[in-house]
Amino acid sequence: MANVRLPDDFFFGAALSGPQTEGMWKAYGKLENLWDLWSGENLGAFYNRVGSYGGNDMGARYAEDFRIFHELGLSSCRTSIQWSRLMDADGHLNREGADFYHKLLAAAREAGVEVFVNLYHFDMPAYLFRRGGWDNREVVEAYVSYARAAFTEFGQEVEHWFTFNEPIVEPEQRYEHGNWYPFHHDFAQARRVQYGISLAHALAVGAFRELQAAGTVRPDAKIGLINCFTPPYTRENPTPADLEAVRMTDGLGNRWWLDLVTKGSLPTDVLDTLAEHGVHLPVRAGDDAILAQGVVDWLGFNYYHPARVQAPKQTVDEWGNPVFSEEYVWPDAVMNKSRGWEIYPQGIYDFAMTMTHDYPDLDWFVSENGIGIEEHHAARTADGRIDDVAYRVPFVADHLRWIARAIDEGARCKGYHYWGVIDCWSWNNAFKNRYGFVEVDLQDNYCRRLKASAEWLRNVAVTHVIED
């Protein structure tokens, strides 16, 4: 197989969040979020016991860890404002919190790298929470005021904006399949929560567009969406069954997303199937008018798997939600089994292809992409290092691979940030599976080292060639 050389304008860069990796969780007149929340309640619930509370001590470290992203050839990296931390809870600005940006985006700036800014990454302030959080309007009204507060704050410092990172997460974790607190098996619940959120981009998004025209935002600043978007598959000779399980996994993870983005309304098709099941959104006079500020100018991708789903064998849950699909076990599937996910590179590429025929006009870039795995440490050499090479560089690589043969084939895809440069902590999974092209010593004051794979994610960043 030939080298596979990017566009000399690909972008590499790092991919994180404030709340999993600034720490400093009172600092700074922080308010308490959903993790801080559940971590006090059940510190039990998180691996090893490790909460909220340390991230990978970025806050403290921010200088440094620009340098590294530097010196690694990365041009660019995406984090989020922690809203706790930038509003206080009367929902005015908080001046300790702004000051501490200000301070990490003029860190980045001199280490040469930009910082790709999102505004919610699941941590909603604990007190909103309480009010009933994406399910009550006047929440979503308060994300606006913290969005246009930080719009204001940041708009001559900030080119490239996000609303959300995978907003068909919290619906799904926290109120449907109830992995994440408050824990609720709530089908109904998680749709009504997934059209707040709906809003809220929506409406943030011309907040944007109203303060970038009165010269507030610079002009050259974008502001997009990041989801962590899943290509559907069935099984080979589907029923008509199976690929209407395909049908509603993609519009209910994906096509909601695309079409609130690209067309500023939701796919009228999975709307209508939800209300055949009785399940109604909170619609008001007007809401049509709220989504079609939606529309974005770029999008992020993450991407870890593939959905594999079919026709369920059953169509009511034992909560008495109803059920569109079950998993579909490929035998052909290869899985990073620290994770339980399935390694399939080729996903990526079926995505562009999507992008390319049914969205042709919008740009995008791979915001997340990565590998974690569990009990790295095994693999540390006698000089210290941890040798991840093995799994670590082909991962990226077959990737990578991918995106260059969508590029080549039409896809509008601008850029690379693989997430977790830096190891970090990982919500209640903390510090099990390490991502990381650069280790997170735990017993040495989170010290930062280089892993093995260090090297070769500098000289593809810098040489834009993936070597056979």
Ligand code: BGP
Contents of the next structure:
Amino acid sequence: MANVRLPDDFFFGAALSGPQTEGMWKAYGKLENLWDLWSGENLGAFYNRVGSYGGNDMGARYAEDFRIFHELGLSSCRTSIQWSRLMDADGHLNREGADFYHKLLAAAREAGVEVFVNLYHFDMPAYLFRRGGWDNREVVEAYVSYARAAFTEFGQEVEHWFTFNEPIVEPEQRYEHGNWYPFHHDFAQARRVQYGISLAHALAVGAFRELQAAGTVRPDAKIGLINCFTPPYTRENPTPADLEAVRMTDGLGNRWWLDLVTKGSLPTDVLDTLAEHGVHLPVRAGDDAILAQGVVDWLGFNYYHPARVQAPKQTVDEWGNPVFSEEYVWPDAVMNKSRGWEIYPQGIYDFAMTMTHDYPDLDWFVSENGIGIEEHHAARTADGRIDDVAYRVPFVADHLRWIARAIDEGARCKGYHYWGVIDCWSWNNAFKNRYGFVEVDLQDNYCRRLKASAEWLRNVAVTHVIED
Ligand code: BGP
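What would you give as the form predicted together with the named molecule, now that the form predicted on its own is on the page?
Below: every chain and molecule of the assembly, starting with the one above.
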């Protein structure tokens, strides 16, 4: 293999989220969100009983963190505003929360780092969840008021906006697979939630366009959506039933969102199949016009692992839900055992080629990619640094090589954000798996310390060359 070079205007940055970094869960008028609610009800559900409260202390250390990003050669980062911090329970702007984010954005500017702002990262305010969450149109409307407030408050400061991070995850994790609070196993509810989020996205894009036309949002600002697209694969010599499993996996997880953000509609083959199985979306007159507003300026692609599926042995599960696919265990899979996710860098290229072929006009960037390794596997060297080079560098280098190849073949991939450049809180895994090029030492007051891999990242971000 020879050295590989990414284009000069390709950007490098860091991906993070408000609920996983800020901490200060009760400061600046912040209300309880679903993570705080779950932490309060059952702290034992979180690794080492570390709940949502502390984040990685970025709320107190953001200036330091932005300086670290800059020193690592990163020009941008994406985080999220927390709905539960920006708005009060009456749906009005919370001034203290807004001021917190103004200060955070100012510190980033001072450090020379652009902040991409995402509006929602699995963090529904608890009082709105109690009113039905995404299953209730009033909550969809509340989200749009929140989005309007954010566009109005920060419209002159922020250039890159996103409506949602991984909108497929809450339907699946909260309502279908029962892994996250409120632990439902209800396929139909999951799809209603997915539909509610889709409407919320489209209405927020509509509000953004309106406020941009009015001059409230700066003229060069863009809006997008971020999703964890999983390129779908099945076994060799598939049966028609295996291919059907691929169609629905791809349809619900990928094409649903891609059609929404490029065509302003949802894929009819998927809706037809759902209807055939008695799953009906709560469609109201006028919804088509709402969805039509959902077309974005660009897209974020979070990539960790592919989806390998085959025809299911049973087409109905123990809760009476329809089943469209089951996992296919590929014998050659290389696994990240800490996370249970397959490592398959070529997937990033395959998705890029799908984009180039099926959605050729849309710009996108890799908005998350990274490897989280259980902390106790990490070796600390004599100088006190964690030596993570052996697993982190090849992971990132391999993905970047496939991105470079895709760009050579026409992909409109504009940049790369690494997830968790600084270790952060990972939902119910808390601090079990560490993603960072920078350690957060929980035994030392969240102190930041560069890991051995950080020098490699800086070199790639500055030179754009991935050495052989
Ligand atoms: C993505 C989420 C992030 C982040 C990441 C790593 O799905 O957008 O919030 O957490 O995955 O996953 P985890 O933290 O579960 O290891």
